[in-house]
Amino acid sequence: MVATTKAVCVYCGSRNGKLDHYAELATETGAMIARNHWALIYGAGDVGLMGLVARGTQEAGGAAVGVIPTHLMKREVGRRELDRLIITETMHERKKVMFMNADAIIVLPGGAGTLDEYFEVLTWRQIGLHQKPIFLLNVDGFWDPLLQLLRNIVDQGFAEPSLLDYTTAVSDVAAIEAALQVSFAP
């Protein structure tokens, strides 16, 4: 394992989803994180896209740090073969620890939990609590309805147009990698 200088938090599903290439993208995301000598911060699950991101990171020689609340250890099959496993008492604590240990956020396809994590960091960005880059991996337009919802929120006067600038939607891992390399450059 190579020493890391930055850490990337990945929010994603604890299931694989219906399309086979979601799994491929999760593995590719993990490998991309390792290739750049960044650490992975994620939900510590060994199932679904979560498990694949961690495996992709570790198989490429990268460091994986998992954060999981005690009540999800069985449900998400807490991955034990991590460089570091942090067990929290609550979901809120989990999200805070993940966020505080990351320099950027990537959101892969996922469900309600993924949306919860995304909206929390988006809200924190909106109210000025951080400037960390947030990326949506919008493969096959998965996040298009979410992006439309955000535009509607702005159009209806419930947020400033700047809300739309806090998230970068991209269709592939290479675009995230290039953007993070620029963002993390000294």
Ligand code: AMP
Second form
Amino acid sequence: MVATTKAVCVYCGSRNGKLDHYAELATETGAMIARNHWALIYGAGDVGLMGLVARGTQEAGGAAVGVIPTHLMKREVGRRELDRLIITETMHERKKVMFMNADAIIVLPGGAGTLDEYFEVLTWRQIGLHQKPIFLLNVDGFWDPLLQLLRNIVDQGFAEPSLLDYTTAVSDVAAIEAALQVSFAP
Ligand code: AMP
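Moving on from the form predicted on its own, kindly provide the form predicted together with this ligand as a structure.
Zooming out: every chain and molecule, the one shown earlier first.
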């Protein structure tokens, strides 16, 4: 689908969350993707951080590709002014299309849906189904409990220590940008 450029998939909340900082970083993430001439792949919603990431990309002149199942078009107010809108039948199909078209994954603060998406790519990485980099934007320590849980899983013998290597947790967008520029370098 996005054959001419690298594509970055962003998983994030369908709400804004409590801190203004979340919204600011969502917009900044979208703009960062555009600035580097990468495409954004996301859940197509025009709500919460999802909508802000897409606006951030498009307002900075970048391309946003949205993937949404029919039944969520109304609830997540599917954003129609996208460079490409892919409508799927199911949530599973949505996740598959997002993942398959992405070269890297960024996870911003979010809720259960964001976690579901994150754990799917993490577990696929764990069993060797892909090598795509996964970044957690750990804004103001938002993901500290998750990182603690992953360490506990390893400490208690439910995963190899390598589980901890599959996610790069960073506190700012610039760190993701620098890492992706290296990762995507020809
Ligand atoms: P949330 O983090 O809960 O605000 O959800 C973020 C995004 O994940 C939204 O687009 C949700 O539709 C999506 N989502 C919610 N539940 C699931 C699920 N079981 N599988 C895949 N995506 C989901």
